[in-house]
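Take a look at this single chain, the form predicted on its own, given in structure tokens.
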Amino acid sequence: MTMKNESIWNNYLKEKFLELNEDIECDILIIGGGIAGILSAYELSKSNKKIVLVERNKLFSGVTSKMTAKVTILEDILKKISDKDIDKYIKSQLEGLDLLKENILNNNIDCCFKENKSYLFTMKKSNIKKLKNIYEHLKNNKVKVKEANFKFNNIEALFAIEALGYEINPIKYLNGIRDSLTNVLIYENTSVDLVLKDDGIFTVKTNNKHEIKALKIIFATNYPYFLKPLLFPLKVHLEKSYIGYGDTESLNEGFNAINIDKEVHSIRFYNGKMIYLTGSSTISNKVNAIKNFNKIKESPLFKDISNLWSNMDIITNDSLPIIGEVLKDMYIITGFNTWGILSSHVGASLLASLILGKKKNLKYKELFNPKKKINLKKFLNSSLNVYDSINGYLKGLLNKNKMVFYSKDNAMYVAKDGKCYLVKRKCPHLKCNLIFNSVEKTWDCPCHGSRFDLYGNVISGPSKYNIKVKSVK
């Protein structure tokens, strides 16, 4: 079997729309076309306010593309949100549910939506009595769950609880939901290099010249590059995952599981085929991307794999995710601590009550709130992973690889084939040095997530900009 370093989700994925190639005015302009992007068009679509929505890339194809897209409530960020906001987290999580089962029968959307079986567990003494506490807290919110048996594989539960979860086919949906927007321009290919305002009108500059004019913008990108009104970097860290996808020496009925453990197990099937992810890391304390997808490629729960992968997600302080008004009609939906699936259907929900001055859906507005106050004690727990980034930065700097050369201002990959891919070495974000991701065939920021394929072309942000390349002989 011939394997792919892609997604795939990428299988699903249609290019359907052309770049902007005038200027033009709306009420309402969503930057990003990921899943919270399109749900937000989606919830606005249903006023009459003029919608445009522009994805930098093609629609889905960046962090949206390379999900698990696990649809469960038993969720392993339970163990981090604190017992104050856990029970107001669970009814959200519990009506993104609802909200994801009405769109696809409205829309009657093909996206292989089925029931399976959902667990959380634990491999840890240490964490058998959080473990327990979110069992408590699930049963007090009225979701069914029920404590369970555990074993796949080499993997062996000391105490796990089973919930009903979901199996979905992510791209099928999001393209389910695309079809239905009739009344919203879409525009791919189109990036936003600059935000203005002046007398309450956004003009927006994009890479092909053109401007945008709009009354209301949401920023529904993972990591915003409007970071000053947000503090941003103070709020959040991005972690990076690796996944597989292929065939499983064990039966299985399709479940669905992950653990809250450090060492993070995440399983679910599509296709009678498994979905694996592990590694889990802030995005440079293991910058060795080949030891990791070799952690994949050995795990004795495949028989064959077909597909690797990885993904960038942001992780907030608080584990919840930052959805609301950043400043006054500038809003921002991002930060779904790797559990996007539902949280975007709440937070999409919640966007069109505020730009369109409803009181209903406004109840997780507290819990979202980008302009929460930052937790001192939080924030000194996360700031470890500054430590983190600095120390796999230097890891990457030294790490040898005889098909990559470096300079002080530029990077070299020499392909098999012998061809040249000559980059220059800064990312244009923060000029941070780029490393080479030898799997996947990237060059990625080990500051800030950054990526850029061969060719020089921004995979995804906070960089706006493609980095310089060409081909040497």
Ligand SMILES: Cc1cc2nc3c(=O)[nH]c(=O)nc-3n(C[C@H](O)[C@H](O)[C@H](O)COP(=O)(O)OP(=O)(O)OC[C@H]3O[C@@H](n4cnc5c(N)ncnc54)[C@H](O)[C@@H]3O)c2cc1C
Contents of the next structure:
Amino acid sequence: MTMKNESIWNNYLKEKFLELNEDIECDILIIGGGIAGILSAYELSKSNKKIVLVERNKLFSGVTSKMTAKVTILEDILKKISDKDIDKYIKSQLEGLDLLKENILNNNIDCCFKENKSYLFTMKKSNIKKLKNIYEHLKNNKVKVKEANFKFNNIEALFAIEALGYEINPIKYLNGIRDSLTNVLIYENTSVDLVLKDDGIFTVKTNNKHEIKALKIIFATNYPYFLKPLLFPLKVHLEKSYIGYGDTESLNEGFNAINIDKEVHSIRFYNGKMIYLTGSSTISNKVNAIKNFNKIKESPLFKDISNLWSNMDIITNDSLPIIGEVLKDMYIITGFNTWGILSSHVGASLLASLILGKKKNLKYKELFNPKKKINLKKFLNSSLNVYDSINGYLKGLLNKNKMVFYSKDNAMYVAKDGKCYLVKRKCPHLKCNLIFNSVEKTWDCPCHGSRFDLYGNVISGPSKYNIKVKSVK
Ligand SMILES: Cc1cc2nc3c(=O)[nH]c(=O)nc-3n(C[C@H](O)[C@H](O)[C@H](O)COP(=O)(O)OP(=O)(O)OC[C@H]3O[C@@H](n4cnc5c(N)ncnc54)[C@H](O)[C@@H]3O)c2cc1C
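For comparison with the form predicted on its own, kindly provide the form predicted together with the named molecule.
Entire complex below, previous chain first.
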């Protein structure tokens, strides 16, 4: 079987909307068409406001199209959330489960939805206490959870818990949400380059030289690159993981499972095949994509692999999402710590209440508040992230690959068919040297995570701009 180096969900991405070709005005502008942006549009579309959403590529083609899409209350992130916040977070995720199911049923969305078993487990004696603590919190919050045995192939849990989980095709689900939005104007291939505010009105300039005037703005761009005054780079960092999809020795479709150990492994099934994730780390720690992909290829869990890809998400210092008002009339929804499905449902509902001035659904306002103060421990963590970015920068200088040639300002990849791709190698974001990811054929920034395709188009991360392609011969 030929292996594809792209997410299995790419098959379901379809361009549907034209790019912006005129100047327009609206009440609320949503920048970014991933799961967070489209669900925000969905919640706001229940009002009579004029809503516009702009997406720089195709809808859902960012982080959202590359997730594994496990839907469960048994998230590994629970191990990192403080005892003070965990109960409220669990409640928010339960609400997310309800909202997701309600949306699917209300809109009759065919997204391969089914209920299944979900496991959270440990293979380490030292983590049993931590998992038992999570178990107690779940039980206290009336989650139907029980102790269980978990064994799959060479993975055998020392302690495991089981609860209800859902299985969906995330892009089919979001396509269904998109199609229900008859009163939202959506533009694809439209990138926001600049946001200005004058007299209480935002003027947004796009790459295709048009302007959008808006009274309120939501940034659903995943990486919060635009908010320098709020020091987001010190509050968040990126984590990258590697994913494989293929046949297993034993067919078992009835579960998803995540361990709480380091390093994280997760398993789910789709269409009779397994989606397996591992190799999670900060972006600059393990920049060697080949080594990480080999880990998946060599895993005894697989009989055959048809797809391999990587993905990264925003990790926050307190492991809680960042959702709310950042500056007057400017809102943000991000920081999902690799658990974006349920939190973006809850977050979209929270933003709609904040923006429309409703008292309903404000329960998680403080928990997800973007203006929360950083405590000393969290500040030290962020210093490590800054160190990590510098480390990434140095690795960018030293990176070696037989098919890639670097000079001070340029880099060239020579493909197997002899085609040469010459690019300017500085990331437009903060000028780090890009590294070639020879598995997925992308130019990746090891400092802050921007990624560009072979033709220089930005596909994710903080860069607002493409990289210059000098030539393709
Ligand atoms: C390896 C991995 C596995 C995961 N698995 C799961 C899982 O099993 N379950 C789960 O719940 N979550 C999972 N997640 C998390 C989930 O994928 C993310 O949290 C979620 O997709 C983030 O959605 P988003 O809308 O914030 O970002 P995106 O999908 O990246 O959307 C942001 C959009 O904004 C656009 N954009 C950016 N800048 C501009 C601009 N200037 N102008 C216009 N548009 C712009 C981008 O093109 C992009 O489409 C996983 C994450 C990773 C990394």
